[in-house]
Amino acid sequence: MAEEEFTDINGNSISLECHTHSSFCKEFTVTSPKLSLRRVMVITCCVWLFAYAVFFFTANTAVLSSAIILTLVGMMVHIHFVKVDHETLLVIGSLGVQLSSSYASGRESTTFIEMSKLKDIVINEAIYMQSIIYYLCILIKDPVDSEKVSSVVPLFQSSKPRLNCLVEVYRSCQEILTESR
């Protein structure tokens, strides 16, 4: 097990853990920083101060109740559907690739792609917010013509690691894919 520190495209610190289960099986986990309590408090205070200002001028208590409910529901939705704690890529040479995302609420999302459907794992580039970013993706074979690509599945969508982290994962994945073919 090796753990290294990297940064994401925004400069935030992320970590990459590599577990080698065998020569045909490796697991890569990218862990993002935990939810910032300071950020949550600032947003909550801003919403509640705005609601109190509106209440001060309108004397309507429904404004305060709405602000409290809105911030609580907003935090729950953010924790359950948006904030990803870590993303995992498990590559098993003869079987396939498993993608997992663990959210801050404890919810997990898992996808498995069979090796027979996998064409390749590549590093691709895209334009994002006036800059070029790199991302790791899986190319899925077209069921009709195996030489064509039917879809592209991006990896580590939430953590968005920089190129140096992606290259490390890419090289290890290519080792396993070339040995299994």
Contents of the next structure:
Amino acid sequence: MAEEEFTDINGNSISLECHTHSSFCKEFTVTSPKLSLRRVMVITCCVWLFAYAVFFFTANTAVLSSAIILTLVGMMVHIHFVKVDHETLLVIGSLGVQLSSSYASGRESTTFIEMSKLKDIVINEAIYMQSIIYYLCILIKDPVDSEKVSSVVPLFQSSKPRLNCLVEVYRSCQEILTESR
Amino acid sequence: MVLKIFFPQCCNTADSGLLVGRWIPGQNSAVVLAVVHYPFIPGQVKKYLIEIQSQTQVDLTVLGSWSMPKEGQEEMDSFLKDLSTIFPQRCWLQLSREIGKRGFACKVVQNKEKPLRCTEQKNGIDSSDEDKIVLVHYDQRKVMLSQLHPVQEVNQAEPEPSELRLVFQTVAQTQPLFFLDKYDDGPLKLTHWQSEGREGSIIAELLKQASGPVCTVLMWFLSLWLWFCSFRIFHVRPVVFISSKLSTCVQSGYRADHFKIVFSSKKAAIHMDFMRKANILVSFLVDIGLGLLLISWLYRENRISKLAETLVPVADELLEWLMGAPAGLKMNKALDQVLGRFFLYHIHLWISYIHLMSPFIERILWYVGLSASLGLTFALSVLSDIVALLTFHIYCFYVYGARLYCMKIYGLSSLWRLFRGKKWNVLRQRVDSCSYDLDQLFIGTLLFTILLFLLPTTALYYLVFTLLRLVVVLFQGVIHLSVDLINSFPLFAMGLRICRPYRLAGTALHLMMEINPLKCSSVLACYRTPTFSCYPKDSWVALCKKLFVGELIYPWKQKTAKTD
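Can you switch from the form predicted alone and show the form predicted together with its partner chain instead?
Let's see the whole complex now, leading with the same chain.
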């Protein structure tokens, strides 16, 4: 188990855990910063103040109740579908790779990619908004022509760690992949 | 290389015995299907395996031995070692487990008597020498019932199917192996997912037996209907033309096609055929259910007569509204009068026709409403046809107005070119300069002025009729889309995804193998019954251009060939 201080592309601090189950099986977990209470309070207060102002002018109580319902529903949707708590990459030599994202409400969504479909794991550059970032991705072989790459699966999309974190994960993955080929 | 062993969860607590399963070719992995217990006679084990092999075409072998010794059974170890000589294999697995401990221990003995140590599954991490072993636990019943997506067609099989696909196929194909349970009095005792007793449901068995004769009866009815439709009178040109325009006839044609698929007596060979049949059957039953619901709502409280009464005044109001429309534009009086009276006359004809029919409308609606018992799609198609027939005059007006406007625009553009001294060169498809005579210029300019100042009037009439026509087309389009949706939505596959998610597997694995169900959007994309409608060929830009110039716009056509 190894934990170090890393940051994501926006400067927020994240943490990386490497769990070595055996010589050919490793698990990497990147944990994003948790939901900030201050931000939640600020947004809720703004929405409610606005609703109160509208109520002041229109004297319609439906505005207040709809603001409350909207905040509740929005919070539930955000926790269940948007806010990712941690992302895991499990590499098992000669069996496959499993990616899993765990959301703040506890929901987990996993994908498994077999070793026969996986061409390589590489670090790629991309233009994201106004900056250029590095990201780790899995290259999937084309079923027809095994030299071509048919699609690219980016990893750690919600946490977006910086290059130093990616390099660590990359090195460990390559050790396992070269052995298993 | 890593050796992978897929081990069923139901055998975690089985008594000691032999492991029966299959080596996956070319992958260095093995699937364990069942455990054969003591006491057994090796000859009978071999005979049973050969029997199952001939039934399922899967090459089963004895993979190794499994020992979970209870108290007083420690001498099993040496016995187990001797077994490897009785069943000669390239590789002999020796899995063992002690009661109370979670981990397994396993050894692999190669033919050349060189025992290799091994590594462990989830908890224990052993030091490993040359070879490593991964044990994957799977739920046998779920893997047997599920289908790995993307589904491969039979003739398109990959040259090297992936390992997981082979595992799923192996377990699914060896169903006869799971028929022996612990209550059978045979010479062999097996442990697998069904060894506590065979599962079965009386209702399912009865339905399976009954479905054969029911299908033959329904096929006979269907062939009767098809024979009726093949009469010569239905193939005369006008009848064919009308029936291709009426959506009721089209919908009944699709349903006949669907029935042919569902009620054919051939069993579905591959997974996609089975799903298609099931989807069509389920959506047909839901369709009839919704239709009956609609009937029960419509026929209460005399709604039919109320509907009939609202139809007639609507047509009158339409007439009044149309003629009072100017929207502030100064219209040319003479042209306005001519066009106005022309259209008014048509509308009066139509109104008198409706007034003539009004005593019969209620009766007709009552009988037509009964057709909803054939399904909601039928009722919607009938509604679409009724709307088309009732708004036929709007269609005619749209055609008149559009043709007039189109001619005016073309005339205007050509005369505008003349006004500037240019001409359209048809040969070269471009605008060239041309010297006109004085009288040509004079008449041309005069006509140009006349057409230009009459433009607002014609444009207004065109606008009004086009908007009305578009409203009708939109309404019909919405009805067709919903009919299409009901026809093609794969309800069975969706229900399967919600209630039994493991049957439609996405990609599996969690070292403790759990089946990851397919995403709902993939279910929809994979199992959609092919639809018959096509989407408009023009983009929005082309549509606007056509509207501006005055070219006729046709509603979405139904294609005769199936498209997905």
